[in-house]
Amino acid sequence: MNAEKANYQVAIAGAGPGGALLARELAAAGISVAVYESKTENALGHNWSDAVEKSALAAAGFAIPDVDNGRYKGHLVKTHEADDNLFEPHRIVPLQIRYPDLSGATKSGVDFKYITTDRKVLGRRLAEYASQAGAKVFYQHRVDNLIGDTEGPLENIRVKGLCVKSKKSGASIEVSADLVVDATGYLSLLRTSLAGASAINRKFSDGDLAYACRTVRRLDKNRVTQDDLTDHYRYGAFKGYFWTHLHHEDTIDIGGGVREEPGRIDPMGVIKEMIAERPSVTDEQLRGGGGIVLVGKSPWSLVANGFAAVGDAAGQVIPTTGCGVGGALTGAMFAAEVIKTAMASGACTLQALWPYNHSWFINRGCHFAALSALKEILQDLTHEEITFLMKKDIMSGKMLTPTINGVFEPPDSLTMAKTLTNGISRPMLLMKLNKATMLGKKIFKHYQNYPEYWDAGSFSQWMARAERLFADIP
């Protein structure tokens, strides 16, 4: 039996944030888009509550409420820990940044520039508003491959749409398009599918990846002033870091994620460790959950002839949090922008796509990239060696506040002064530190020098110099 067909202008493979508010914003402009979802609609979001970056969420279109006494006031401020609004009223200033061997904590804590987020409430709400735009949101439809052509190098890539199998009633369903979208998370099920085409198609594996889980809990509010349930972050700890952010004066998120690697440590053993020791903690787990994160860097384009990625499929995530979110909301954005305009022009080319990758790459991209590897290099730092340079204020509050907020931001030279004089003592450390900086910042500088328009030659010899500065990381 023949498989159905159908034809849009674009077909995104996936509902998540990027996938969500790229149809919002194309359907919106009048595109005609279908976006295919493997989940329920009950299904989308993770059943938590997750840090996301204020300026992205503003930019989404979403009011981030005002403050009143210290807290988040407003519409769409939660009230309690199960109504259907979008933000946690908890607000977090400063987060406490505490020394992995939990011996102490740095001198001043972290300008914390994210708010609190309903994962399912987003989630629901962003699909919803595509499909008040105009868009057609499929559920329960697992995309299988791509069509068109999709072997050989970047420019040789022509993808023509996609096939798609119902959940439910098992019917194949060929889809045309200008565009297809991967949106499909980590596993980037259709990006990596362009075999030869390595500048897109590379797997997300080895450092690329975390395992994290939380578990949010109900407080006894009889107890809560005898334990220590301040927010913070146990910062590199067993190669990652552990939490506490409190949402409502009767329920705490408690939480980490690790390097996902043979022999790591599991984190619950740790959250488990937390919650013993903080006897206010109640066994009523509310919300919670956990698996692979996302903590790498993005492929070296984004796009091919009728194709692009957003979100975690393009590697749209703070490596040093595992935040992503944030970064697919900001790279819907910026498709979206680039999309409308190839749409305009006539055609989803290579060339026309092109701006999204340079609007990615020397905004957010750049930044990403050099943390990823700060954090390569300084995720194999042993909990004494942070801890030292977190006593002596060199790893300080200071420091981290852009690079947990998704900013690379290399040290001036008072600061790289004070290094050195603080840090006399060790001097291999500070030569670890220093060569995980100045490679940072390297990377940093070549990003944003990423081709402006798309040429086979220039984007080759940036991709072979980027492949020599990542081959550095120890």
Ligand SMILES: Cc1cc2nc3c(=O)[nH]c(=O)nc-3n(C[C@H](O)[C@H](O)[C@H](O)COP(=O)(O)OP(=O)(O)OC[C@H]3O[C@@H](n4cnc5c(N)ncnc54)[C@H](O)[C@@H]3O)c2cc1C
Contents of the next structure:
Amino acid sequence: MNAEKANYQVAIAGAGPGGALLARELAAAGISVAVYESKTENALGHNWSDAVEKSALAAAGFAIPDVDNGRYKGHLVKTHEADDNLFEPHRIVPLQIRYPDLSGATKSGVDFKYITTDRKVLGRRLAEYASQAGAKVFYQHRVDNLIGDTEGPLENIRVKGLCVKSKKSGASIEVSADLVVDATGYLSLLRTSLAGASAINRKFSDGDLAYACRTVRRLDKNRVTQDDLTDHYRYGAFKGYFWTHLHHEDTIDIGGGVREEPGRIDPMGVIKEMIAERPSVTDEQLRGGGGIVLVGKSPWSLVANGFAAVGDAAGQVIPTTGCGVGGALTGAMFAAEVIKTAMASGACTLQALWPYNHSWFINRGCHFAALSALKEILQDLTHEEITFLMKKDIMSGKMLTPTINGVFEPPDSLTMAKTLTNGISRPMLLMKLNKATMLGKKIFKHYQNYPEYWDAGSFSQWMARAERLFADIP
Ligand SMILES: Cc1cc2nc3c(=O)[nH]c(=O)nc-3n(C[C@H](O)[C@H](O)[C@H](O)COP(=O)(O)OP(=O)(O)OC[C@H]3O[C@@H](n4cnc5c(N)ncnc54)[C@H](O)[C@@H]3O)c2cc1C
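Switch from the form predicted alone to the form predicted together with this ligand and print that structure.
Below, the chain from earlier opens the complete complex, with every other chain and molecule after it.
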């Protein structure tokens, strides 16, 4: 059977937050855009609410609601767990950080710059906005592979379109496009198929991934006062972290995630213990689920001729939390600006798309890359070691605030001196911490010097140094 043909300026694979927001931005600028999404419209997103960076939502045009009496209230805020609004009316208090061994909590909490956002509603709204702006969104259309020159070094890649299959009719469609965008999530189906282009095609493997799950439960109102329902992270537990977050007065999200590796614990086991310790948490599960979460770093380049990646497919995720919705939204906004200019100049070449690399890596990617090194090194600390650092106020709420919010902020000299004094009895541990900070600093600086323009020579020099820096992670 001959394939059907279609032609768009931009063809996007995946209608998650990254793909859908990019489609909205480009279509609103008069660019013809098609989005191919393998799921149905109703299956977009996740059946729970995620912690999403407020700044990213605001930049994407969502009004962050007002706070009333310490909770979100009003426009866009849900009145009950299942209504069709975007944000949970959760409490706004510093996030408590508990020691991994649960023997205490850090002196101060974390200023948590996220808002709990319904992923089904966000997914649906973003896809609707894309359609309203003029993008064609095709559900139940699975993207299979790229068309064009997809082998060789970065400069030789020339993507010209996509092969798509309709899951309903079985029809094959050959889509030609000036630009193809991989927004397929952490599997990065298209980016990783660019054979030979090691600058862009890195597959995420075990060390880049975590496994997380969460359950949203009804609370027994008569028992809540007896229970410990303080919003918190048990940070650093089992090479990951666990949390409770109150949504409404009578609903709570309990969850956790750990590094994806052979022999890892099942986070659900810990979550069940957390539930058992809180008699007000009933068996009534309202929402929930789990899956693989990306916590790794980006490939060295997010673009090639006629090609770009956004969201998880581009590694735009906070490695210290696995929160990637904000990264996908921010990445899509950065990409949209550059793509609009490239389209206006007549071609989506590697040179024309390069400013997306530059703006991403010098603004956000530098933080995420440095944090990924920090996470890699500190993830292997034992519960006892992390508890020691927290008890001694070395891993303090102040230190964890930027880390958890996706910002790399090396300690100032006063904090360094305090660390040395408080941790003097554990020199090996301090050395490990120091190594992580120093490496983070070097990586941060290196990404801030990301080449401004495409030039094979300077990029390969930049890449070689980046590879050496990451190879320094023990
Ligand atoms: C259990 C869990 C908890 C999480 N918690 C948080 C959190 O609290 N905060 C946060 O910010 N992030 C969280 N995340 C991560 C977050 O979900 C992702 O970072 C985010 O969804 C990335 O957006 P994206 O648009 O890049 O990709 P995705 O949302 O993964 O979207 C990719 C889309 O591409 C489609 N697709 C894939 N392959 C194809 C194909 N071949 N053809 C067509 N379509 C295809 C998929 O169906 C999907 O709709 C969590 C993830 C999990 C699993």
